[in-house]
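So this first bit is one chain, no partners, the form predicted alone, shown in structure tokens.
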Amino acid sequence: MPFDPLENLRDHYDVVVIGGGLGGMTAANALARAGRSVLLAEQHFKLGGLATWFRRRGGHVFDVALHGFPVGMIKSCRRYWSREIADSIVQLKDIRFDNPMFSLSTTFDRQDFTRLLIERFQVPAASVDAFFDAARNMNFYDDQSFTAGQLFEKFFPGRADIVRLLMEPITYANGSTLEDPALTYGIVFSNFMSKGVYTFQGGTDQLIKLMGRELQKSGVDVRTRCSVEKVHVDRGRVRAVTLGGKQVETKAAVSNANLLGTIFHLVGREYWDCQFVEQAEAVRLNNSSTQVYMGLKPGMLIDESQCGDLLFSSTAPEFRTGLLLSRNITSRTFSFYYPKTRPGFDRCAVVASTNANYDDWNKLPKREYEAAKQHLIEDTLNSLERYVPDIRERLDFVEAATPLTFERYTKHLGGSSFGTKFEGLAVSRAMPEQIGGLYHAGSVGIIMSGWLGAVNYGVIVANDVDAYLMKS
């Protein structure tokens, strides 16, 4: 029999969660544990959103996105998911930088960065401590006009090399630029500086598998290949959603989809007041990404001492956001996946990531687009050969993803890898004030910064929804 994603679908749920990224899954799990009936509808055939994976011929498994997040992920997973998931989170201890300004290796925490800034970059200890304290004390209510660029100029005037060391990894992590509010940089940077960078041992496929089991245990009705087409609003409240042509009644909906897509497509501008629409229209989408996935032949291993765990590589003379987004790529982050990443798996893989502009790819004719993808692959291999000289001979498989790839599989507007810029946070949080029972847990503002931010925003929204339902 053909697969029917709507088979045995109920006519009513307390909550419908639209989208199965980490934020949507966490919100669904928390609400089900609180005793709510929850439907989780994901348009793709697997859960995870951008925190996902795919398989290719020859037994290759590739994680999508950089495999790094702050130590806080352990506590959040233990509390809102399971001890088994939390106990599988391990530290990446060898983060490397290689560019015309400097080459170094670090554990990427405050202690080691303090050492580097004092000993290698010759910054007075008092200035280093003052910078870290300023970043650590930032919060969502700080002055948004004070930019990241001004923050660096205040503590490290004229030091483009230090800007590169401190800013480049965070730009890859959440799309922040020197022109964005300093708090969008400082809060994320401080999270990493507490104890370094962590990843999930077993790979993203194992993580999502374990999360799927927890969703089942909690009683969430999970439906994949099930796209929500409309959120129905009546008298200022959510009443139902339509998915696969079927209308399902609900008291609340949590959108884990793109913020602007939620407001203007799933709901429709006629249901919002004029001031809110103006505020939403001013929200900027964040940038997208390209990635090149490289799988090595069986038994062809990469020596960890050659490359480390994460390598921020660049040939650009200095850090500039525009260069990071250009199709003329000068900077890449290489994520190295060793057998220890997936115990029992004898393959090595490398994923090269760059930030990118959607329009640089969307406007290309088909033939030029395919040629540009092939150029991306060849250019990436040329870059990687500096660190793994015989990489081409070791390779068994290679494939590229562009902003159009991310748009296709996630339905994110503009193929955005990081949702929206910081102004989207206020709009996201204000949605239930406009329409009762409608919430958003997608990537916005600071909360967009990777896996930990997605999980924590899902928890925040789940608590808001539960409080709303208790009053309804």
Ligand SMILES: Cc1cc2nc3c(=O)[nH]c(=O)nc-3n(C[C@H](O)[C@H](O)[C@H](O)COP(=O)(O)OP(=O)(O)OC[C@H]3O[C@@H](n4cnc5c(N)ncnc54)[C@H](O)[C@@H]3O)c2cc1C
Contents of the next structure:
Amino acid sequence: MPFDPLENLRDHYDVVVIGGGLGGMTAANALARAGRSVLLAEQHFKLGGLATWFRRRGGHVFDVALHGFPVGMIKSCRRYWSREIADSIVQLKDIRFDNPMFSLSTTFDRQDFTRLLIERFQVPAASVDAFFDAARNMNFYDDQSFTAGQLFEKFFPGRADIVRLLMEPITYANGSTLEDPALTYGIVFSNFMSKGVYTFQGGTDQLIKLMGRELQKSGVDVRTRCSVEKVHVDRGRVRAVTLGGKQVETKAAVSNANLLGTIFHLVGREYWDCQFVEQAEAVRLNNSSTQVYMGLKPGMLIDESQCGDLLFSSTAPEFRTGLLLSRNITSRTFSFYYPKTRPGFDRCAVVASTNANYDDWNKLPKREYEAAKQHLIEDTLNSLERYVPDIRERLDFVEAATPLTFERYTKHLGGSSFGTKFEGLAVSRAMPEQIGGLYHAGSVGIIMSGWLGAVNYGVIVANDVDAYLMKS
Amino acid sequence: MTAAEIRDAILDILHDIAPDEDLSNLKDEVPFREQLELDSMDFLDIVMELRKRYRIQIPEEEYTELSSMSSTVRYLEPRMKGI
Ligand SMILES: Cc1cc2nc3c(=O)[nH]c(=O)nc-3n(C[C@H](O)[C@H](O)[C@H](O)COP(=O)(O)OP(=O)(O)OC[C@H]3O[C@@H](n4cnc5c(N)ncnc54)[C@H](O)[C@@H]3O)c2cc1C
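Based on the form predicted alone presented above, generate the structure block for the form predicted together with this ligand.
What follows is the whole complex; the chain from before opens it.
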């Protein structure tokens, strides 16, 4: 019998969730726990979206987006998932920077950053405190025209080195730049600074497996390999969705798919008013990424004290966020995965990431594309050699991913790694005002991206959907 | 529900949301945020739990009514009369 992802599908659900990324899964789980009948449809063969992993010959496992997230994830997992999931979240204590301006190691929290700024960067304690307080007190309603660059200039005028320390990790975490609103910087930076950087012990595969189990327990009808092709709107309200050629009635739909893909492809331009379409068209997608995955031979372990957990490495004399997207960039982050990531496993792996422009990769003819990938791998190995001198001898497997890879697996337009710029959040929130019962819960607006942002946004949207269903 | 019953119901919800907090000394007139480590997601959870348990609908503009125990009880009393 061929596998049929639509077997025993019901004719009707209270909610269809389109996409099984962290935002979609969390919304689905919260709605099912609130007593709603929920169908979760994911086009890929596994759940997780960008929170994903893959296996390769020789027993290698690579995590794609497990470089680290803020401590808030513990509470959100405990509340909206399970204690077992929350209890597997552990701190990464050795975050390193190595660039021509400075080399240092930090626990990446307010206390340690305060120490560094005072002792190494010679800033008066009062300025440091004032900066941290300003960042922490920022919120969603603040003036959007005040940029992150201006924030730094206000507290640390002329200090390009401090800007690099404060901004570089956040640029990697969500693609934001010095021109983005200070409030998006303040919110994300403060989330990290509250207690440092955390990871999921057991790996992404374990996390998604546990979440899958919780979804079953909550009664969510989970379907993978099941692409939603259309959301049907009737008299200004969601009526049904089509998946795998079959129509299923539903009172509400939550799209975890790309914001613009949802508006223009899943629904269609003609269902929105012109002003909204204009607003949506003006939303800028965030950048994409490249990654190089390096699997070491069994038993060939890297000494933790040699490289730390997360290393922001660059040979560029200056830090400029725009330059980080270039294909010739020498700035990258290395995530080192030791056996402690997956207790019982005897492997080390290193994942190198850069931010990237989709168009730099999309326009290449096939041969050049393959050559560019090889070039990326060589550059990365050369760079890693500075920290792990015999990396080439220890290496058992290497592979690269480009913006095209991210696009293929998640259907994100432009292979966008972190959703949209800030303006995307207002568009995402306004969708249900345009079409009753239609919601978006996925990375948008910088502050609602990343693992924590996606999970929390899933809950916020689930609350709206539940209220809508109670009224209708 | 009476005011006292509503207070108990809220305490029950707070217990679930913030299992590590000691609620025995909670001061009703003082904002929750000044005594407990509650963030905006926690307030959202209170709203969701009220809807789930008592089918009480609180519009987003009125979330601020839930700032302290006494303001919450005052706000909910007329809305939970029939429960
Ligand atoms: C290289 C990289 C590294 C990252 N590192 C980190 C990190 O260290 N820490 C961190 O916090 N964040 C990190 N992020 C960001 C984080 O992973 C994402 O912000 C988050 O996982 C996004 O979740 P989401 O809910 O928006 O959905 P996504 O993960 O975008 O998932 C959307 C899902 O919808 C599915 N879908 C799309 N269209 C359809 C359709 N029509 N029908 C059915 N299904 C559909 C897709 O297949 C996908 O599974 C990283 C991202 C990238 C790309």
